[in-house]
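Given next, in structure tokens, is a single chain: the form predicted alone.
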Amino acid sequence: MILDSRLEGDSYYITDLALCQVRLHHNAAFPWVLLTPQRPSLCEIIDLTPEDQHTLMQEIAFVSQIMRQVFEPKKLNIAALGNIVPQLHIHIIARYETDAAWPHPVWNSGITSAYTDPEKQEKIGLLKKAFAKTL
């Protein structure tokens, strides 16, 4: 799979699952991961084979459980937009009533924060540890 340069530049590698690569989104304002199916030239979920669609749903559920376990959010937001980056990718975002965008969507909220290197390494470490326990 060739990852769109914008996805690569906006995220940090966590792990590979059977279908998707999991990456931490660079916006530190929200615990946020991306799942990108490792198949070429996909824009929509319907571009996947039926088997891969099933696997994708399983991986979304699996990663959502990891996000719930690690970050204990009030709500998980799950979306596949692709309006700016057409390569198929799914956002899973942990949300809290205390986050700056609550209860509105994070998109176009203007709420952004950059990870310091120690913060980034801590989040990546937490996620990798959670995945290692279950994979």
Second form
Number of protein chains: 2
Amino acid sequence: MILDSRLEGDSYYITDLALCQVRLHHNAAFPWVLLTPQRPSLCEIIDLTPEDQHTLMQEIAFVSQIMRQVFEPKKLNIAALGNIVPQLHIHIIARYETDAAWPHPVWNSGITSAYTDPEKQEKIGLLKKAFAKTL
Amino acid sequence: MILDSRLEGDSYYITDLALCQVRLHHNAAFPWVLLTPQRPSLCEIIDLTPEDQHTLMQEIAFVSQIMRQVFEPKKLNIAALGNIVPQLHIHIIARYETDAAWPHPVWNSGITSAYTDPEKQEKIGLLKKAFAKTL
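Return the form predicted in complex with a further copy of the same chain of this protein as a structure block, the form predicted alone having already been given.
All chains and molecules follow, beginning with the one already shown.
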């Protein structure tokens, strides 16, 4: 499976699950990961086989638990949009009443922030450790 | 299960599936439905049992097929947000390259439109007919 270059450029590798590759989104304003099912030519969840849809839900739930455990958010925001990057990918974002976009969704919010290298390495490390403990 | 009054006020009844109630969102700018799992005290997908999570994915896929068939969109946008209305509900929105918010998500877009009564009845009728044919 070839990852869309925009998805790849906008995110950092965390781990591979049975179906999805998990990557940290580069917008440091929110703890935000992307799940990309590693199947060719997918745009919609309904392009997946029913078996892969089932696995996708299991992996969304699994990654949601990790996000909840690592970042202790008020709310998780989960979405499959793909109007700009058509390759199927799922956003899982940890949201807080104190974050700059609350209570609105992060898209169109104009709220962006760049990771410093140490911050990025810290967040990647936290996530990799949480996955390693559970997988 | 008691539907949150904001969810109920912002949408119109279409049908009940095994897990979710399906309702048409009142923003006429986009063909947009809401799926609300009929279980008490849910905020997150991971508050559902694994069995209900599996059913939720089946119903998301089923409603996505109906939305694709009835509205022939360029892309489906699917999301569980719930920062404002915490009761778990899933948005499924039919998107077009010609819609007023494209390619951005509909939330925060400022694009809203009210249904006239005949338009609303037409859309509800189209959806009810499509569900009746398939269920």
